[in-house]
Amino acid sequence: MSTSPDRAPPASTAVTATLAGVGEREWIARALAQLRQEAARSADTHLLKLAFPGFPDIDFYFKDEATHPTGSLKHRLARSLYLYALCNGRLRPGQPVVDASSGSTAISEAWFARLLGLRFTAVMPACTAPRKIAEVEAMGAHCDLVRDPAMVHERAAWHAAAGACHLDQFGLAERATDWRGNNNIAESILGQLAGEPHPEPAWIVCGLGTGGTSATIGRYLRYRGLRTRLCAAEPAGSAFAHGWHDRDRTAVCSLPTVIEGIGRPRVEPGFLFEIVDELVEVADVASIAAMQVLERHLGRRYGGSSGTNLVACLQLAAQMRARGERGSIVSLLCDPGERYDATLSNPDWLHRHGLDPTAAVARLQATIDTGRWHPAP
């Protein structure tokens, strides 16, 4: 692990092991076979159902992406990014790999790099949860930590200029995933709902990291001709929130967030405004409170972005109930709460950051019990 300066030093000459001609093509074929075999071994993630007393006519489902081998939704993305790099001739035998990440994607990318026998560097903000950094390093990867989170893209580009293959989750996520099918997350959700009382959900809710998941879900819903609407759940003041409301791709973050993985400081190129039907902004303290509510109802801990999703689900459900509607709402459980033992799940850390979720927990539980939205005063 290293902490890099905010300004990247001059790039050095890369030493890249490559094979010529048929040898290289054979290596790519073997790598693709390994990725296909891994996909076959990884059973689909569970779709958990919750019934809340205040919403007798609305079913809640949560796709538990924390059960992937690398513990998060980003396992799907990492596999897709490696497939994309291999099939586009961007990744060669022995070439080092790099990407910018706040943690979960880096863990998944490091896992796949180990599977393929490649060296991986994760460019991460220095404020990333320590547990995530440790998990990346446990995969045999290197963490290049930058003090300014806004500099991760520049630093990753520096590594790429020195010869690494830049997986570029923020630039390529929406095009690397096969949104028409191939067991993408939207196809998986709808397949699992087929026998449920409301197989065509009223809403699917997801956060915005790269924008890739929302792009995949939104495109697939249209591809299938479904009436299901897509809601983005975002930390209050994020660039995505400002950008979506104003249709402004130059928007920047006005309120930094402690919820890792979402709430980007800029509008990433993979975020497609046009396929998101609603965007709900959630205060950090409410997301943290929702983490605790999820644990109470599911018996397992999940991360901050999962809490953000729950808040948006409850707000949408309260609106449906007020209109006398029935149906189902689906969202994602993105990663395990244990990754935040030193931060969002740590009372001392919360106190130091002036975050007390007690009142927000009570408001969320009141919404669950009554079916009426209880906003913060």
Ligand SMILES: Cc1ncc(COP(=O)(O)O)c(C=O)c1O
Given for the second form:
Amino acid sequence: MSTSPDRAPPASTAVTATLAGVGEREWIARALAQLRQEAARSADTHLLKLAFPGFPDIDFYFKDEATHPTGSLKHRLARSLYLYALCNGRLRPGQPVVDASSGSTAISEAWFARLLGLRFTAVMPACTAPRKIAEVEAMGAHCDLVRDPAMVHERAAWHAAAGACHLDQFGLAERATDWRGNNNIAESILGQLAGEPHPEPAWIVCGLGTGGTSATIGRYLRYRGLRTRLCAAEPAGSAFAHGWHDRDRTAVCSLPTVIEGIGRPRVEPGFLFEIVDELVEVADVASIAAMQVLERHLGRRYGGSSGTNLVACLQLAAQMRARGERGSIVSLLCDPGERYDATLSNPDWLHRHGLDPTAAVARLQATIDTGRWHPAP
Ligand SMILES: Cc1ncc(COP(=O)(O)O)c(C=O)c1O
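Given the form predicted alone above, I would also like to look at the protein as it appears in the form predicted together with this ligand.
Below: every chain and molecule of the assembly, starting with the one above.
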């Protein structure tokens, strides 16, 4: 781990291939085969169904992306980013790899770097949950921590200028994933719903980090000709929230958030305004409360952005119920709650940050029990 932004760039090993005697194309073919084998060894993630007493006519489904080998929805993205870099000839034998991340992507990218025998540097905000930093380091990767979360892009570009291959999740997530299928997250969800009472959901709800997940889902819904609408769940005052409401790509956040992975300080280039039909802003304290509600209902712990998703689902469900609509709502469980043991799940940490979720837990449970939305006073 390092936090010194001014030290000299690491020496590039871009052209000093570690695999002596193996030609570049052969190395790429071998790396692609390793990624294909990894995909073949992996199972699909579960689509968990929840029934809430206040919503007898609405089925809730949560896709458990925490069950990927690297614990988050970013496992899919990391595989796609390596494939994309390899097939574009941007990643060469022995070249170090870098990316900016709020942690989840870094863990997945570090895991794939180890699979491919590459050195990986994760550029992350210094405030990233300690458990995520430890997980990146446990994969043998290096963490370059920057004090200002908005500076991660610049810092990753600096490593790239020194010879590293920049996986560039914020620039490329939206195009590295095959949005027409190939078992992307949207195709997987809709396949798993096929035999359910409401196989065409009223809503799919997801958060916004790179914008890649929302782009994949939104495009696929149109491609399949479905009426399902896409709702983005975001921390209140995020740049994406302002940007989406005003159709302004220069928007910045007006409120910092403690929910990692979403709620970016700027509108990232991969975010497509047009495919998001609704955007729900969620106060951090409500997202934290929803983590606890999820644990109560699922018997497992999930991270803050999963809580944000649950709050948006309940808000949409209450609107559907008020209009007398039936149907299904699908969302994502993005990463495991254990990653936030030292932060969002730690009472002392919450107290230090002035966050008491008690009242918000009661409001969410009341919504679950009555089917009516209980807003914060
Ligand atoms: C931990 C985490 N990272 C990132 C994201 C956002 O995904 P994307 O980068 O595809 O927009 C989410 C979405 O909910 C998330 O929970």
